[in-house]
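In the form predicted on its own, a lone chain appears below as structure tokens.
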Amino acid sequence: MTAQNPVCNGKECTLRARGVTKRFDSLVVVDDLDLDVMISEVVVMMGPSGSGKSTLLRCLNGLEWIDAGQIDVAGVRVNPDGEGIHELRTNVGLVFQQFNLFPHLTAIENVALAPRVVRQMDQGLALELARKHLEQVDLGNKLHRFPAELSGGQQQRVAMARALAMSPKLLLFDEPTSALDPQMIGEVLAVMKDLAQSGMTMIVVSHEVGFAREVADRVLFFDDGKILESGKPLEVLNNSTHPRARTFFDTVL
């Protein structure tokens, strides 16, 4: 039976999270919070460092067992028993700030990993399918270098072309450009421009102000585990209506 996508408002959608909450010990760091998103759409979600984003994130991949609330992700139901783990986690793919490739592997192979392990992909479908997306992220003259050959930029573009090999529905960036320079953080920006432009639905947790205005169907912040503000980017970035939004934006703007 084909898995059907939640329904939000009456509408098919990628994501229906309800209730969602985040305990570690007696710290909540994600409170209550419900989320919609779209199929297609593009969500930043902005916030000060702990307020719980990248810890919402990794709910949405399974990485983390939420403690109460329901999460729906492509007709997959997050759930703390394990059930369906495997379908979430083809369906869902998540970027992390820090690349985490593998040092012994190339780039291709990097990429190619998962649709064999996962997906139990031929080996030689696999690779062709790696060369492909490593393509799609400007990286086909660097199939067999290893990460240490590349810069930061590149890898975290190997990082992404990981994650689509994996034919996600739904892709995840936990502050994708916080570890790089001005000009690889052009290089990962404009490749995130092109995937949202396709149609991929993303949610992207990030600073970059000129991203959110230019790419984001809808802006959130986030703050203390909560959702505070929610809507289209000018109206979240220049007429917050919170007073921890505006003073957040005052200071990133």
The other form holds:
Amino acid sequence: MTAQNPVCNGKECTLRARGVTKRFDSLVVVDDLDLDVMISEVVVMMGPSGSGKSTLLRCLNGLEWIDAGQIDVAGVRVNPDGEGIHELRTNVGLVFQQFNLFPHLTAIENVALAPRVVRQMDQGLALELARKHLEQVDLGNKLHRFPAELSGGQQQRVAMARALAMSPKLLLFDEPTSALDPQMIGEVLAVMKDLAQSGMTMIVVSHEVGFAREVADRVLFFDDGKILESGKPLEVLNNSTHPRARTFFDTVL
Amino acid sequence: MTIAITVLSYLLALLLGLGVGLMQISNRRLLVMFGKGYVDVLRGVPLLVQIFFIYFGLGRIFNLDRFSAGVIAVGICYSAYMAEIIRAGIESVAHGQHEAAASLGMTPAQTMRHVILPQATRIIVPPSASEFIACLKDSSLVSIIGLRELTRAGREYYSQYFVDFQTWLLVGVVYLAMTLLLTRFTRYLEKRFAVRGYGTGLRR
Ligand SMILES: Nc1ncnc2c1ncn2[C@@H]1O[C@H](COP(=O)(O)OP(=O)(O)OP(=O)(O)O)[C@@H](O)[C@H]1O
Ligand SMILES: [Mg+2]
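Alt. form predicted together with its partner chain, vs. the form predicted on its own above:
Below is the entire complex, every chain and molecule, led by the chain shown above.
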């Protein structure tokens, strides 16, 4: 199967999700959701706590099985039967709020592991690739540090390099800076901005309004498992019409 | 002989323990039930009874010699303890580690091998080493089926020369020497396996 991108509104795109639904027992967390993300588009998603943002990202990355709908990314289609879910994971990267680095491996080993094990890349090549991505996130001088020897901001950048090393078609971020001390948030956002400018397609769950204004092509307001608003950052942030979005942005801004 | 029995039965215990430990955390109900049953039964029956059972029961059927029967009996008995230690070690690894590995496209087996087990080892090694020492001492029980290990040798020596106190003192001292040596080795292992990046002795 060749990696053929899905088509959204007649144009080639990175992600096409249709009717995606996720339930935990009777609780509907993602509700019949449609989402298109264009190539190199940067989407920032905001919404109240418990609205299902993390769950949506986990569905898009294949960590959760969906109960209905379909997800298309780069020639991989995932249905509720779970087929293709493994390929989805290798094509879509996820950066966690808590980093989740492998504590027993150094930075460079953290990044090289998946290319070596999943892509069956030769050890030397995998390490070379890992070095390249660590340099990309400005950690070329911390290659052989263990996670516990790095600051939170540095750990999160290693986590980004680790996701990048799998050459994802789409990179998802789940509140990447909300576990960080304020002085470290900037360095992580700066790397994300670089990535966006280099053409990476990204969906970022974050309440960093400055980042949304400056970097996002589109901002989504998500609540109760649905996308209630979608549009240019300034329109959504300042001129939302939906009352729940209005209340939310009034408290965030 | 004591050393051979201990080492071989411990290796057997380690292998079986790993298998049964993994069964207990699998998502197949049947495997989990089997694993839990295995551990409960073996831990609930005295080793001496297991040795008799294996030697006179299975030994007759499969024509096992004393040595194999002894090794198998001790190995199986200890595998139950090892399974518990290994299961606890694996479960101690944070859930986010499974997720991170899965999100990178690693299969459950790859995750276990490259991410979970290396971290679990740090938890598993110290109690495993004490099990090894217990195993060494318990290997004395196989003298009952006529294996000439240290305890048995002591008994034979005693019945030949009738010097009971000295004989048992000597046997005790030899056991003690072996276990003390092992205890030292255990300490070394604990240091060796205190995985860097977990807080102790870090450069920072
Ligand atoms: N594995 C699970 N089992 C059962 N319920 C779950 C599970 N994961 C999430 N939920 C529930 O789904 C809902 C949405 O959770 P989710 O973590 O996706 O929200 P969120 O928008 O990311 O919130 P936050 O901003 O707090 O991170 C919550 O009510 C949560 O309790
Ligand atoms: Mg969340």
